[in-house]
Each structure stands twice: as structure tokens, then as C-alpha cells.
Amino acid sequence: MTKRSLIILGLLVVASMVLAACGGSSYECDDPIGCVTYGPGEPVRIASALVISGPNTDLGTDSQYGAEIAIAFRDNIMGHPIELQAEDDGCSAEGGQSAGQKITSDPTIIAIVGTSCSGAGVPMSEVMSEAGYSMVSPSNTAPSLTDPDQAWNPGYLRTAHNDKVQGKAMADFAYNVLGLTTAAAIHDGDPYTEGLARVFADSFEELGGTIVEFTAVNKGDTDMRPVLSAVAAAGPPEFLYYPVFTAEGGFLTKQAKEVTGLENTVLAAADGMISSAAIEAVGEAGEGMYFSGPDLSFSGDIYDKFLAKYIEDYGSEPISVFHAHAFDATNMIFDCIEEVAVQDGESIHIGRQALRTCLYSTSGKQGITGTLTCNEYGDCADPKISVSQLTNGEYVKVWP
């Protein structure tokens, strides 16, 4: 061997001894959509896409809070600290397309905790399904969504319960337990509104009831008067479920109790108003109106170490009703992270295809709302819902 064949032997071995010390890898990604890996000491990277600004804040700010709580119970994966990039959906498909698209163009983020609101969802589904990125949303309940008929992408899933449950039970608990016949629906054109509201009126005709009028408002209206009176005259109704959100919930409210027909109407809302500003949008004219929603009689030692950090890290308690179903969601991403990761050295790498499937084969995990087993097409939820009353400014549960 010539001197120069020599040099260029050693310059190869010291190239090669750099090369692994500074974490190189001789690792293949076989993942059909792709892998995300992460160096040494580089964190695993998530985010979330949640309302967080807007009249209905409160609904996505307590999910992010119960996905950062899982990120500072859960500290690493596999050695590697965690990042969250929060992002806002908006609670509207414009700000789900918005969130999906920053979302998708960063390649070293492996999944995403959202959307908040179903509207959103639908767009940013389609977004990060086409991008082979992974969500969980904490909150999204239109039954659309996990409908492969319908708006489902394949790497959705949820925690929250699907509106098919919610809207029979509410349809349950006016004609049966308040003993009501007469009933309509309102909604606002969302995917999660008209869903939830048609639920509600076919499962209310099908115990015996009559649906007098199913009707919609507009998203930013602030008269809802005209519609009301409709409503008023096709019956009047003895109980009206509008299951839309804060701004218009407030306005429908106030606005009912000043339609002539509708001054003994039972008003009933769902847990797109469950929250302080909710109580404020409605006022007095919400005093005794009843809120379909998930069942939020969590127990347990997790839930109980859950509470108390969400009370010493953000000051009080839950200010809606979807921050566990957030806590569970983000774990399960983390859960599964570390079920498909490939140890390298200090490395690891995951592959996205691997993280769906491990994701919709989520079966018996134990969460803070309850034992979450996945089908095919992402309803994971071990749906429990309640009805709360409101009574003097406090939702008080009083079914079942």
C-alpha cells in the first residue's frame, strides 16, 4: 500500500469515528409515507392546532392546557425532551386549513393534538392526512368525521365521544326524563352544530316526539329573531336544542326570551357552551337552561395529580369541559412514539405509516376519561355524556 493510499485510509477512519460519535447512521427508512427522526438530544416535536383566541377560547385553551400537562408528566420519549408548537384553528375551516398547512410544511413535527372544533377539523384532517402526518383531536364530535363516507382521512382519530351519542342522549333526557314531547333544533351550518342538532331531532322522533321545525342561523348573526319567531310559530315548541357556539348561543338565548310563543320553552345548549364565557355571553337569560356534554366525573389517582397541576400551573380549576379528553390524546401519540421508534444510538427515528397503525390499534388504554379503544376509522372514545344545568352562574350536573 502507497503512503498516499495510506493517508487517505486513515482519513477515512477518523472520518468515519466522527461521523458515529456525532450520531451518523447507516439507518434505511422502509416506512411507506416516510420517517421523522430525531438526533442526539434533538426533542420529539408535536403540535397542536386548538382555538385558542376568539369568543370560544376557553373551549381550546383547556385542551392545550391538558396536553401540556401530559408533556410535563411524560418529561422524555426515549431520552428525547418534548416541544409543543401550539397553533390556532381558528374554531372555522379557514383557520383548520391555515393551522394544517403551517403545520405540514415543518417535516420534523411527527403528529398533532386538534383541532378544537369540528369545522376546523374537517379542512385540516384532509391537510395532514394528504401530508402523512398523524392527529388526535381532544374535542372534534361531528359524527362526519369518522365517516369514510363522509369527511374521515385516514390518520384521524379522536378522544371526544361522537355526536351520535350525545345527540340520543339529549333526545333521551327531554322526552324522557323531562318528560317533553314537542321539540326543534337549531344550528349554524358547522359540520359539529348541524350534525349534533340532526342527531338530536331523528333520535327525538324515533322515542315519539314531534320536531316542529330544524332550522339555522348564521355564524356571526347577532339577530336571531326572525329565526325564532319561525320557530315559535311552527309550534311552539316545548324544549329548543341549539348546540352552536359562545357569540351566537349568547344571542339565541337572550334574544329567546323576548319572542312571543317561546316564553315557557325549555333552552338547551351542548359543550360548544360549556364555559365561563359561555355563562357571560348568556347572562341571566341562561339561568335554569340545560348543556348536554361529556360526563366529567372523572376519578382516580391520574386525574387527581392532573387537577392539582392544572390548578397550580394555570391558577384554577378546568375552564371547559375537553381537557382530558386532550390529556389522553396526547398520550396516546406519546404511547405509540415509543411503541414504533427505532433505538440508533442516541437517535431514533419513526415512522409515520408505523404511528397510524399503532394509533388506530389503541385497545383497553386506561385514560383519565375512561378506556379508550380505536376502530378503524378513529373513534376511540369511551363516550360518557351528562346533562348540567345552569344554576346561579355554575353548571350543575343533573343526569343521569
Given for the second form:
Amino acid sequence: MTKRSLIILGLLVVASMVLAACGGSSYECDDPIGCVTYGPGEPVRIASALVISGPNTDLGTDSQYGAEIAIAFRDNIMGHPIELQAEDDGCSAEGGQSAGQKITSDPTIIAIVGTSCSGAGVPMSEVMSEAGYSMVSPSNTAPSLTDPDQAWNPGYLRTAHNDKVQGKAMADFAYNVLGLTTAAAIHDGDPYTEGLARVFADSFEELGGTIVEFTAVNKGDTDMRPVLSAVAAAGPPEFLYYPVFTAEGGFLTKQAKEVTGLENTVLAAADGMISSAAIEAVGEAGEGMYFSGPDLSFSGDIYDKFLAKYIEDYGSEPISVFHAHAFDATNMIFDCIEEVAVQDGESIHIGRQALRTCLYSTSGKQGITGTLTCNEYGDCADPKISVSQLTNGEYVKVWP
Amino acid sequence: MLQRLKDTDFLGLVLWVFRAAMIIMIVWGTVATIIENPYPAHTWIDTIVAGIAQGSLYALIAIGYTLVYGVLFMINFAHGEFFMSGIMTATIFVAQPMGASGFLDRNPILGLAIITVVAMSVSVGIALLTERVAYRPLRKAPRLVPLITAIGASFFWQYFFRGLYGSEVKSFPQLESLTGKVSVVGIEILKTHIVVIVAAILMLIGLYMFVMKTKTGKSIRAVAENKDVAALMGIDVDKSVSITFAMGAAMAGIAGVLYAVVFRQVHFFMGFIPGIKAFTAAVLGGIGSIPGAAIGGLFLGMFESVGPGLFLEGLGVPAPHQLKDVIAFTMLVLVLIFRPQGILGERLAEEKA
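Show the form predicted in complex with its partner chain, please, the one above being the form predicted alone.
Okay, now the whole complex, with that chain kicking things off.
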């Protein structure tokens, strides 16, 4: 390239920058972490980061359906269509990291519904917060995610319950309703499972029970007999709580019955294992087992409409538990976008910090899952926990 | 020269300190555990039997790695997928319908035989197809090329079967006649564990005899020794390689059935971790050697199962079983430091190393 053509090229670059800067709208963004502008007819873009592959597919797909129904019901935001970009959180830290990077590399995305798994939520929360996004999770329940001393980051909120509530409810059920006094807990090192197992163990001891063993397996393990034998040797406990995911939970359930000392132990798991895939995974060995999870006895007109749409569009009853939470999370985002968006001719401008502030100040909002009120660290749920029992291959609510 | 000596000494010293530290840790942990005695005797026995059963599975899969390495000096990372493909197919098309109709409980032996035949056929079919399409055209290529191809083949089959059967966990029916325990010389052992251990021993002996005593086995050994000379002697090298792949895959197919009988759950990703572990077992035992694969599998299974309780419990490590892979791989490093060729490995000739 000659010197002259270099100069011409340089001039062109400068000229195009100047043109870009003064062309377009006269709107000036004064938001401290930036604005997103949607031009005339451009869709408002949100992303989802839910687990849509692997053994926990049902969990994330169900939530994605909830978000899609919220979009279908809303139809448009101030005349702009709505577009959902679905990403996979892989239910792992790596998955959350890569989904986060993929989403935050797209500046036209305003907010995120996700993640499904708390393990993915920890890195994802950090990545999206750094980039100025907001994220509302329908199913992260690990206590650490809304604890500012641990994994909380600005911009993170959730409509799912905090496991401080779920673990306590399970301990209450085991000690007061079943009348059991010794228990053990197993987690898999994931923030969700470890947090929940820890809260359960602490609450159970507070009630006066004894935790004989608090231990862990690895994600991907298949042979659980050594760890189950260790649990049996430590007690054996009357109650065994393993709030893990489908694959590991299936192996634990099937093998627990075969370990000397655990034949009569009551088995229990959590909402990560409330899905049709989990019923298949535990098989006959899961009969009579207990599951803690969000209370799904919702009612009201919106839920009836939601359910009808779900069955119409996806051909079945909800396949997991967090569809309504995802619906509420998506609506929370939309309500705030409508509140903070600045109309500018046919364009709209949304301040990212303004959106965050609005989300955190959500108060008394009626959703399917209850009345949502967010605290300063993003716990918005109206937590209702119930315990169900697997009876003849179906979850039957037994408490409260 | 002096400098080099100094460097070697330093490295040697570090290695010796590492070896000594590992051994002290292990001995200390073991002694502390024995003094503390946290588990009753039957727990130890259960754990050991579980380790032997798991090890038998690793051994059967490890055979595939060892055979292929012995003949082609190639690490076939798609082998875990041969293991998965057979049992996934057999579970969905044979075991689940037979379990639902009650046929499996009425004729458990016939049922299992049909499942085994289907699983083996699919595994062997997939293996032969992979060998023909992906490996044979690259046989003359530098050694890294088939290795990368194998990793690619592994992903291909994983996602092929995921697309075919879905990503959910599939349940393998429980066999009524294999439920519960039996007493063997006063020790209570799960029936499924006995099946796995006995089947694995029979298969390994059978395979060893086949390779050592039959004419086909001899031709495979000849190809392993030197492909060119074997070809000059009138041995069909391609056919021998195909047979090698088929034998390895057949073992993987059987391992798949035994896995399903014990764990009663299959999944498209189930081949990956056992594949890696079996490869480790093959290296531990001395890759290229059939008895080595058996011993390596057994050791690895035992380390994983007994190791956390024995070495770590006494050191007061919380949740020791989460660290079983750390133990298994530390033991691998330790064995390889003292015996780089593996437990039963021969010193490899220049060409093979």
C-alpha cells in the first residue's frame, strides 16, 4: 500500500467516525453503565441461559417454555417485537462462563433470564454484572448467589426461592412430621447442592436432630456404594437427604437400597430431581422417596391461561418445576423495561443501570408464584416450599 | 556436563522428595485410619467388593485400548463410545421392552443373552465402521493424526447417539433374580457384583486364550510385532486389524451390559468417563499387555473404592469420597514414577515407544 492510499484510508476512517457520531438520534445516554437503543421496528432482545442439554434438559427447557409464553403474552414492548436468544448453561460452571461470554458479547441484548443451575449462575453472574447486564434467574436457589459476601453481583436477581427456606423446610418435615432424629446429607460440590445440604444439616441440628455424616460425591460418579457404605457405617441414619441432580441422584437412589444398614433409611432429594427424567432415573427404587421443592399448587386466571398455552404449544403438562418462576422473571424484566425505556420517535433507549434499579425496587408485584418483592440483593421470591412423595411413579404432595 | 549433572540432581531430588512425601502421606493416612477404625469390617468388605466389580468393568474396557495400541500404536479415544453405543441400543430396543413385558424376569438367562448379543453386535459394528472410515485411510499418517481423529470420532458418536435416542437418562430394568445378596464363604456379596466379576474373569481368560492359542490370534500378534514382515508372510494386515478392533469392541459391549446390570441407568455420555478411566487402567497395567489391562483395571477400581476411606479418612479430610479421582490418578503417577512401563508392561522396543 502506498503512502498516499494510507492517508486517504485514514481520512476515510476519521470521516466515517464523525459521521457516525453526529448522524442518528440526538438522544444522549446519561446512564452510568450505558444504554441499549432499539431503532424503529427493531426487536427488543433478551437472552436465556438455561440448561437445554444433558440429563437436566427438562429443568431448563421447562423454564424456557415459561419465558416463551411470557413473550407470547406480552407480544410487544412499546411497539417493538420481542426476541429471545436461547443459550445453554450446561448446568456447570464452564457452561455458565461460556454462555455469559457469548451473551455479553452481543450489545443488543438488554437482559437475561437464567441460569437454571446455581453452579452455572456463579460465574455467569460475575460475567454479566461486569458487562452491565441484568439477569433474573427462575431456578437458582443456592444461598450464596444473593449473599454479598459470597457470590452476589450487582444486576443479579431471582424469582426462585433461596435454599435457606427449602433446606429448613425439609429439616422441619423430617424432624417434626416424620419424627426422625438422625440424618445424613450428601452433595456433589455444586453450589446449589452443597448450599442446600448445608442448610438442611444446620436446621436439622438446630431442631435437635443429629447429623451423622455430611459428605459429598463427584458429578459424573456412578459407583456410589463406597460413599453410601461410609454413611451407613457412621450411623446408619434414619433419613438421607441428597439434593443433587438427576444422574447422580439416580445412582444414589438405586444403590442405597443395596447397602447394608441403609435398607430402612428414608430417602429424600430436592427440586433438581423433580422431572420426568428423574422418575425414569430412580426407577422402582425411588418409590416412596420424598422431594422438597417449590409449592406448585398455583391458582388464578393467569395461571389457567398459562397452563392452557403451555399444553397447546408444547403438547404436555409442565415437564419440570420452574416454568412459572421463569414466566414471572421474564415479566419482571418486561415491566421494568416499559418503566425505564425512553421513547425517542420510533426508537427506544433503555439505560442499563436504570433497568437494574427498577428491578431491585420491584415490590408487591403479582406473579403466578406469588407476590414478588425484591430485597437489595435480588431475592424476589414469595417462597412456598412443599414436600412431595413419589407414589406409583408420580409426585404426590404430602406436606404442608 | 557439570551443569547438566547439577540439573539432573536437582530434578532427581525433587522427584525423590515427591515420592517420599506421597508415601509418607499414604502410610500416615492408612495408619491413622486403622487406629481410628471408623468402619466396621463388613463396610470394608463391601467397599473392596465394589472396587473389584468396578475394576472388572475397567479391565474389560481397557482391553480395547491395549489391543489397539499393541497392534497400531494408536490410542483409540472413541473406545468409550463403542462401549456406550452397544448398551444404549440394547437397553432401548431390547431390555426395556423385555422388562416391561415381564419376559426378562421369566427368562433372565435368555433375556440377558439376547441383550448381550445385541449390545456386542452394535459395539462391534460401530467399531468396524469407525476403523474402516476414520482410521484405515490414516494408517500411514503421523501418529498424532489418528489420535485427533479418534477424539473427533468419539464426539461424533456421542452426539450421533444423543440425536438418535435423546439426551435423557434411560433406565435399565431391574432383574428380579439378580436382586439381593448371596453369602460366599461367609461374606455377603451383591448378586450383580458376582455376575460382573465372574463374567469379566471368564471373558479375559477367553480372550487371552484366543490371542495366544489360535491361528487368528497368532496373526494378530505377528501384525503387532511388525506389519511389513507380517504382510510378507502372507498375513492379511487389514483383516487382522479389523479383528483386533472387533475383539476390543466385543469386550466393550459386554462391559456395557455388565455396567447396565450393576448401575441400571444408561446415558449418551456414559462412555466418556469409563473410557478415560479404562485408558488409565491400561497405562497403569502396562499398555499393550492383556494381563496388564486386567491388573490395571483391578488396581484402579480398588484405589477409587478403598482409597478415599483408607488414605484420607484418617487424615481428617472432609467428604473424602469426592476426592477418589485424585487418589486414583495420584496412584497412577506414583506407579509410573517407579515403573514407567506400567505394572506388567515390558520395556517397549524403540519402534513402539
